[in-house]
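Presented as C-alpha cells, the chain that follows is alone, the form predicted on its own.
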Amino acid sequence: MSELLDTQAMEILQKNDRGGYTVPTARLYPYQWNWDSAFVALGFGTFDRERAWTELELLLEGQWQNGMVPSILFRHDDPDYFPGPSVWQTQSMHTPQPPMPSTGVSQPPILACVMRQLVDSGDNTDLQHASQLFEQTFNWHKWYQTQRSVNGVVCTVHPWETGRDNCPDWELGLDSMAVDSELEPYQRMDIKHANPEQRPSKEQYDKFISIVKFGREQQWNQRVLTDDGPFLMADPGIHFILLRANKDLLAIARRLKLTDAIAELETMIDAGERATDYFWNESLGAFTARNIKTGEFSNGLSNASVLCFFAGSGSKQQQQLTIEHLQRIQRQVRFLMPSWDPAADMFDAQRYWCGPVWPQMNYLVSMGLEEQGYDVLAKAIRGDMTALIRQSGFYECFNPVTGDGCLGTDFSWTAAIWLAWASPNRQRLAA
C-alpha cells in the first residue's frame, strides 16, 4: 500500500505542476502560495531535486523590493478565486511596484527551513542553488524586523498572514475591529469549491476583506499597516517558524562562510529567544497567540504552540508543560496534531484551523520534539499522519477525532509531506 501511495503522491505533485510552480489544489487555491510551494518542493526534493529548486526560485520571483515575499503570486487572474488580484490590488503601488500581482501580506517564513532540508540531504549542487537564494531570503528575514515588528515582537496584520486563517486565536483581534462601512459586497468562491461549514465565517470574511481595503487604501505601506492597521497580533507560529528560519539560515551561512550574514544572524536569533517569553500564557501554562494593541492572550493552545520544539526555544519549565498539554490532548482525540485545543472553546473537528490535523504542522511538531528528545510523542505524531493518510487520502487536513479528510482533495502539501516524512518507504530510508 505504501508504494502506490507513494506513486499517487508523486502524480499529485506532477498534476498540481503549472510549469514550475505548484497550485495547493485544483479551483480551490489556483494559484502559487507561498509556504505551500517550500513543503512542497520537500516533495519534489525525494525524486527531483531540480523540479525542487525551481519552485523556490519561482517563488522568490515574487519578492516585493521591501524584502516580502507574498503569501500568494497571482500569475494570472482565475475568476474561480476570491480576493484576485483585482481586489489586493497592489500593482496600482505607485513606487516601488511589486514585479507581479500578489497579495499585499506574507506566509509564515518556512523558505530556510526547507533550504537547509536540501542542502543537508544533498551535494554540493544543492548548496550552490541555496547560495544563489541566500540574499533573497535573508532580505525577507529581515523585513520581519523593519516592516513587522513592534518592540522588538515579530507580528501579524492579518489572519491570512499567519497561514492559520480563522484559527480561534484570531478572535481577540478580530473582535476589537468593525467591518469596514464602505465595504462592496463581494462574492466568495471558496464556499463553492468546499464545505461552508468546514470554512471560515461571514463575519470572519467581512473583516478579513476589511483589512484587505485598509491596506490597499494606504498603498500597501508595510508600516503603515503594521502601526496603524485594524488587526495586530503577535502569532506563536511566526514567531517559532522564524526563529527556526533564522537558525536554518544561519547555519547555511556558515557553509557559505558568509561572515557579516553570519553575526547579523546570530544578532537576529538572540533577539528572537529574547522575545520568547511575550508569548508565554502563564494562566493557561502554554505559548498563545496575543492582541499586541491590548496585550490580551489567546485562551487556547494550537498546534503552532507547540512549534516551541521547531524553534528549539522556551525553558525547560515551559516545554514540560506544553508536553503535558500535548499528551493530555492525545487522551482526548484519536489522531494528533489538532490545530486548536479539544478543551478549548470554539474547537470544531471538521472546521478549517478550528481543530482538523494539518500535515505540513504535524511534521514540524514532530521534528522539533524528536530533536528536543521526545521521541514517543513525536513518533506519534508521525505515526498519526502516516495513519490518515492510509485512510483517508491525499486531503488537505483531517478531522482529528474521525480521522475524515476535510476541505481540498489532491493536496500538493499533503503529498509532499507524505513522500519527504509520512511515508513508511521514508521513514526506512531515514532509520
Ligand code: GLC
The other form holds:
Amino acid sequence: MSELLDTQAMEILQKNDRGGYTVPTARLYPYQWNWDSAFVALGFGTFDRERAWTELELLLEGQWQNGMVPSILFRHDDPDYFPGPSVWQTQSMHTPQPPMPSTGVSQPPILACVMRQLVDSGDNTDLQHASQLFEQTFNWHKWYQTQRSVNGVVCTVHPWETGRDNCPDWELGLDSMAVDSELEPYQRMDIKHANPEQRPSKEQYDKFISIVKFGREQQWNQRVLTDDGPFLMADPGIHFILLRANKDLLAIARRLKLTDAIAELETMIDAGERATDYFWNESLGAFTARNIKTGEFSNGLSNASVLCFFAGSGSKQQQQLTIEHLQRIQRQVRFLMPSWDPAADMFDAQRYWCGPVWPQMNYLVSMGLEEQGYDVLAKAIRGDMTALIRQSGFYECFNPVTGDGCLGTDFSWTAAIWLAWASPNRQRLAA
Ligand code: GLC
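Alternative state: the form predicted in complex with the named molecule, after the form predicted on its own:
Now the complete complex, all chains and molecules, led by this one.
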C-alpha cells in the first residue's frame, strides 16, 4: 500500500506541475503559493533534485526589490480565483514595480529550512544551488526586520500572511478592525470550489478584503502597512519559523564560508531568541498569538504554538509546559496535531485552521520535537500523518477526530510531505 501511495504522491506533484512551479491543487488554488512551493521542493527532492531547485528559483523570481517574497505569484490571470491580480494591483501601484503580479503580503519563510534539508541530504550540486539563492533568501529575512517588525518583534498585517488564514488566533485583530465602508461588492470563488461550511465567514472575508484595499491605497508601502494598517498581530508561527530559518541559513552560510553573513545572522538569531518571550502567554502556559496594538493574548493554543521546538527556542520550563499541552490534546483527539486546541472556544474539527490537522505543520512540529529529544511525541505525530493519508488520501487537511479529509484533494504539499517524511518507505531527508 505504501508503494502505491508513493507512486500516487509523485503523480500528484507531476499533475500539479505548471512548468517549473507547482499549484497547491487544481481549481481552488491555481497559482504558485510561497510556502507550498517550498514544501513541494522537499517532495520533488526525493526523486528529482533539479526540479526541486527549479521550484525554489521560480518562487524567488517573484521577489520584490525590498526583499519581500509574496504569498502568491500570479503568472497569469485566472478568472476562477478571487482575489486575483486585479484586486491586489501590486504591479500598477508599487514603486519600484514588482517583477510580476503578486499579492502584497508574504507567507511563512520556510524556504531556508527547505534549502538546508536539500543541502544536508545532497551533494555539491545542491550546495551550489543554495549558494545561488543565498543572497535573495537572506534579503527576504532582512525584510522582516526592516519592514515587518515592531520593537524587535516580527508581526503580520494580514491573516493570509501567516499561512494559517482562518485560525481563531486572528479574531483578536479582526475584532478590533472595521470593514471598510467603501468596500466594492465582490464575488468569492473559494466557496464555489470548497464546502462553505469549512471556509471563512462573510464578515471575516469582508475584513480580509478591507486590509487588501488599505494596502492598495497605500501603494503597498510595507512600512505603512505595518505601522498604520487596520490589522497588526504577532504570530508564533512566523516568529518560530523565521528564527529557525535564520538558523538554517546560518548553517548554509557556514558551509559557504560567508563571514559577513555569518556575523549578521548570529545577531539576527540573538534578537529572535529575545523576542520569544513576547509570545509567552502566562495564563495559558503556552506561546500564543498576540494583538500588537493592545498587547492582548489569543486564548488558545494552536499548532504554531508548538513550533517552539522547531525553532529550538524557549526555556526548559516553557517547553515542558508545551509538552503537557500536547499530551493532553493527544488524549482528546484521535490524530495529532490539530490546528486549534480542542479545549478552546471556536474549535471546529472540519473548519479551515480551526481544528484540522495540516500535513506541513505536522512535519515541522515532529521534526522539532525529535531534535529536542521528545521522540515519543515526534513518532506519534508522524504515525498519525501516515495513518491519515492512508485512511483518506492526499487531502489539504484532515479532521483530527474522524480522520476524514477536508477541503482540497490531490494536494501538493500533502503529496510532498508523504514522500519526504510520512511514507514508511522514506526517512526524513535530513535523517
Ligand atoms: C490556504 C492556506 C495557506 C496555503 C494556501 C495554498 O490559503 O491557508 O496556508 O498556502 O491555501 O495551499
